[in-house]
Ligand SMILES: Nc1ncnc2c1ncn2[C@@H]1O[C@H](COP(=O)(O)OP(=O)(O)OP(=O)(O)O)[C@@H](O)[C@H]1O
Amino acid sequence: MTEAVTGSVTALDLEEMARQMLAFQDLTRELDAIIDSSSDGLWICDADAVVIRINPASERINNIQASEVVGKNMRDLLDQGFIDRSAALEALTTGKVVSQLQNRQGRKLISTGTPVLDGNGRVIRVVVSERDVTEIDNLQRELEEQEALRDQFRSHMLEMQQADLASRSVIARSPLMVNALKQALKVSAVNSTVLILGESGVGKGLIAELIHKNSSRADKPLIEINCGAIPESLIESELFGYEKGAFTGAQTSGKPGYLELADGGILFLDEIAELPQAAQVKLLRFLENGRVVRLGGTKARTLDVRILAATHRNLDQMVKDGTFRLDLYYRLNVIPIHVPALRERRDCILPLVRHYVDLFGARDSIRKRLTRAASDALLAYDYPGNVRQLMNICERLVVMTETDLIDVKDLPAEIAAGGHQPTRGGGVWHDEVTLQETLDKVEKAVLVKALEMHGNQVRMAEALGVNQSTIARKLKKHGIA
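Show the structure of the chain whose sequence appears above, on its own, in the form predicted alone.
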């Protein structure tokens, strides 16, 4: 009876051992699969630093076969120059996890040695994981080079802008222009959005540069974009940037937009009235939350950019016509600065003429002077092209005048004739000017003349046959101090 019981127990034990053996085999196969499928290289060493096993990833990373190193001691591999440092040996020595950066056959590897301890705290195995970071290092270096090029580009732009601004004198003799410059200097100290208004050629860009030069962002670039010079199909990608593959012909690496390039600085949007409706919506969103999403992307980037905008168009009328968004207009028109036309600041004409005659003369090593008659004729002209036209006239006079003395006969015919060139809104209608624009210009010209003649609002109101509150309202409308 006892023998039967003993035999029965032995059979059960054998069955249990068989089950445990199968479970152990399954676990072994599972561990083998995990080790062999790892993308990181794995080296397993015993307590004497003898290599027990390496996985396929290590064979690939080190360009070796497992049979070449299994059974060899890490100290011998170190002496043979196969490795320059051993995380396994250091982990055995210290009993702690060790990480090392190794150079092996021209490649950079990060090796981490982890000691395996028995129940008594003795090291019985060391597992070393290694990862090839050569490509990551190359990508990091390429990224740093691109960032360096970007910083260099921004630095060059800043230097060029500062040199250009230093070479251009800001000449203001008229109270209207002095007031515009005072406003520009005052808003330089804050980060508010500024809308610069004025006809073409009056110097809106110079006002933007003046604000930038005297702001806390002067050490960052002023990025200028002419909204009317970029095709409508490209304006969004240029302004907001695009991701890789956003559209046919896009750069494979994507491209930052002007807003990203201006991060920390100022973006000057010239001819803002020409901005397409779709881009107006995205610009409005940026002005509201300071975040931009590249074309074809989903990641929002938070930027610190101050916006300056300029236009020669009547945005009020464009809003009424539905061609410019009202909400964007309010966002841009936080601080409006009106730059007066040259005919509205005649005190500036002769100083500007003398400045540019001297400037172009110094450039070409030519010395020129103006006769009194020529000066009077230049002063009497209305300059429909404003300062830009005056600059061109001065350059032509310096280059083309035969003698050192510039006289009336050397002036362009329309100036030498002595009559005032009709202004836009001064009695002659141009087909590209609306009736409201014409009326506004006439009204403004009358107010400026009345202010020069009478000096205050009460006498202006008496002379023009209206009450003083009407004069005050219209002076404010046209930005006349």
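Residue numbers count along the first chain shown, from 1. Keep in mind the model is a prediction, meaning the values are calculated, not measured. Take the two forms, find the largest set of C-alpha atoms that superpose within 1.5 Å, and that set is the rigid core. First, how it differs from the form predicted together with this ligand.
A displacement of less than 2 angstroms separates the C-alpha positions of residue 299 between the two forms, with the rigid core held in common. In the core-superposed comparison between the two forms, residue 412 has its Cα shifted by less than 2 Å.
In the core-superposed comparison between the two forms, residue 372 has its Cα shifted by less than 2 Å.
Moving from the form predicted alone to the form predicted together with this ligand:
All you get below is the one chain by itself.
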């Protein structure tokens, strides 16, 4: 009975075993198909790092036959130099998944070793997948090269633009200034009013010239007036003109104003913040309807004038203070262009120095160079008078320096001293020097500096709060200019 039962169980077991065997064979075939069809290379090693199999993708990637490595230990392959690193060995040692970048026969591979654990957590196999990333790497490099080329191309374009601008004597190296010039070139093409903002001497006038040169009005006049330099009593007649007998002292025939003279072209109103209130109203009216009536006249003339305006003042604040009309501000501020101070674009300093040293040198047939230390000191200085100040310094250096080489000692004291201002009071007066001599010395230094910063007597007078005749007299007294 027992035997019969045993016999029947054995028969069942055999049947089950046969079924499981078939299932196992199916599984093995499935696994073989997966391994062989994988486009990633696969290496399977046992717990001693002996290679059990590799797939066709690995044969292809490594340019080998499976028979050359199957049965060999990874340690020997490493020793023989067949591989430079082994993800299998590292995965076996650490029991963890590891990824490595490997170089094999000129190709770049990413190898990932994954340990296979038994029920007790012991490593029994390690599967290494390897992916050839040479192509991806090449593509990446190509992409980087393309990007580098694009950057090169961009900076070449910028250089071309700069060469173009340099030929017009506009030096721009720093991105801030290049941007301001780009804006100026862009607005050249249209007829909009432009408000050019920036400290005194930064090149606002130059921007206005650039806009004119590149506009469709280039062959028509660019008339520039400095609103701060015309006496308040004359500004309206100068701007809008007058009819005969309009006021005492007026020409009997009458006179066209600057607006009429600029017909077809551009009127550049420098120092617009200085425009008196009455003239502000009239200018606003012209901007709104394009017509002017001369002083003392009744006939309105329609004109085609593009207005550019500039100021170093804070118009926003002036509007708040009630000294500049809000409606005119809106009309003028259609397109604002900010010209940065020179200290905000130090990249421009040395190109400007070179430009002006060469320019003034060529004028007087003198060729001068700067020592490194002199260049460094010029680069470090803050230039409160901006490009105008730098330009005047260069002219003086070219004319006054005895040798061909301009050194730190030839620079103005405040620049040579590293931009530090001389000490006040105590530094100026020395024993045995009279008060008058000391005051004269200070006055001369102030005049030299103001001339350097402002370039002409009108601007100097404005900055120093005296009238122009005082400046003229004092310059003569000190033998300056």
